[in-house]
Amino acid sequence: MALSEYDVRSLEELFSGWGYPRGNTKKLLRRYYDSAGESIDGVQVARELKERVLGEMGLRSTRVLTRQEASDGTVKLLIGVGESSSTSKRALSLASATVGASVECVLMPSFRSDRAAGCVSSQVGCAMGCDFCASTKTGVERSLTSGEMVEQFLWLRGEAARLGRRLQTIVFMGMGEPLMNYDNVTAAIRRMAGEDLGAIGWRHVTVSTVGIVPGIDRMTEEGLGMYLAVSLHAPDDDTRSAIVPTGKRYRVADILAAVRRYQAATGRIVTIEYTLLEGVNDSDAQARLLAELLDGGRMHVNLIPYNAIGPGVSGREYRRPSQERMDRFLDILRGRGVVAHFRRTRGADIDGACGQLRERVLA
């Protein structure tokens, strides 16, 4: 396994077993995360003991197959993890010898000019199946390991050296359901944000989900400590059951119960995902009933302008609202008392939607 897929204690149990003293574990470590994974050099370990890291381990397992930098500065990676034994037939087909399995991560500046955030992806594809989104149009082929996820906070991390910023906070917003892969994720995230390695501070990690009840409660139960982000994308079950297949299983009253529990537990404020469907979700008396579901919830909405990605999985292909009829939703929210706002669209003549770059890759 590559270094990335170590914590201290695992490594230092392999460094044990090598005949060498636990102590070299931490200084390697946080000099391999300080590198943004390029480098142990200048670590007052045996040499020998470094060669051997390098020849049986390796420092990375991923590789960068595409870059992309948009106009504002947003920066797409298509980073390759390698194929799978579990990948299904269908993404086979589409996916070429060179590129393999593959997944998105994205480096956004921030508005301070030292500063970056990150989305990391936790699968290769996507099962939930929302129909406006192009993770999910060649279905799931296998969760990330940790070391994997790692890796895309390594990766940007180094971008973001280069561009002069310092990589502060994380989303798991990218491809794939962070809590389907709820061990794996939850282990890079404590690799990321622990002061012994990454550093970013569990307080700069948010997790999004489609609205996973089970696993929101986990989340809740262990305390863990980042922030919570719930695509609900329409407030009533028949909308939301027709553009999130996981409406059938979880009804919006179940989620936003889950949210407040998580609320209630960690003091989190939540945000509620809401990307904007002309004629699908978009009417006044929606925007009325998202404002009465959240009444007193202390959650904030975050309203998405939809980035066309053509036919979604069921065929048919979606359009953005128009300005007027944006803005008359947000201001509802608002005129209700809820907090609410417009996501900074970002890297829109890059394939800045989720799952666009890859898509377009494997075509």
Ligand code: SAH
Given for the second form:
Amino acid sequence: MALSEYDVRSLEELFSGWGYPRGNTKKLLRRYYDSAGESIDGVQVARELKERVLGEMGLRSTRVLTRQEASDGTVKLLIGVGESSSTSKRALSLASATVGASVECVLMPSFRSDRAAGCVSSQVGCAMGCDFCASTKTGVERSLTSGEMVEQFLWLRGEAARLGRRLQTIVFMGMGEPLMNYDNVTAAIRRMAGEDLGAIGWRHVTVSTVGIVPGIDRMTEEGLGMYLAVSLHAPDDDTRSAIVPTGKRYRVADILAAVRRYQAATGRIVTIEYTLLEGVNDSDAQARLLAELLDGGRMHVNLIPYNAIGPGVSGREYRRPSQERMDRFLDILRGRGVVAHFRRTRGADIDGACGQLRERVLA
Ligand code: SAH
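Okay, that is the form predicted alone; can I get the form predicted together with S-adenosyl-L-homocysteine now?
To see the whole picture, the full complex is given below, headed by that same chain.
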């Protein structure tokens, strides 16, 4: 397993099994994270130990297949991931298909000239089937390991450094449904956020979910400290389940109840994501209903102008509403006391914007 798969304790165990002292393990990992995954040089540990790490484990299991830079400075990386290391039957049967799988991650320069935000993927593809999202068109191939997510973070950290910026925040808004890969996602966040390794801080990580109620409840119970964003997209179950299939399983009221439990336990503001689709979820009445639903909750609405992806899973094609219509939707929310903003669409000219990340099978 590559170094990215280890935290301090599991690496200490491995090293002591190899007959080396546990000391300096943290320093070695810290050097690895500080160098954006490029090096463990300069750490005071036995030379043979370093050689063994480099030879047997390797610093990474992923590689950058392509790099695209948009006119607005957004950088999209296509990351090649290897076979699953999981031994589950399903993973084994898929093993041959996973050779050459890839995911995308995106670096977005912030308004501040010295900072950047990163968007990472949690799965190869996605099983959720949202009709307006490109990531789910060919289903899910497998979940990513924690190390594969950590490596996206490290690749983006390196990209940011090259641009003279610091990678300050991470959002799990790339391919995949993070709460369907809960254990690996939280293990990855522990290493990205935790003081001893990636050190970006829990408050700088946001997990975005389609609304998997048991997953939200688990976040509430564990109280880990990252931010939560929920992709609602409609205030009523009929509209929602027509575009978000999991809406049949988890109703709007149940999702918002879970969000309120999360808020009660953590005190955190929760982001409600709402992708605007012309003639589907952009009416005045829907804006009013949304405002009513969120009344009294400490939730911010993030309106996402739809980014075109061609026909969805159902074959239906969606359109972005006119700016006038979207402004009106925003005004209605604000007029009713809801904190709401448009999400800046970035990287659209390299298909790096929300919902446009999709697996490209390598020839
Ligand atoms: N599965 C998670 C995270 C991935 S999607 C989730 O559902 O939240 C991140 C956000 O992009 C979601 O809010 C999603 O609904 C939105 N999105 C997906 N496709 C889009 C598109 N074509 N245009 C605009 N936003 C889109």
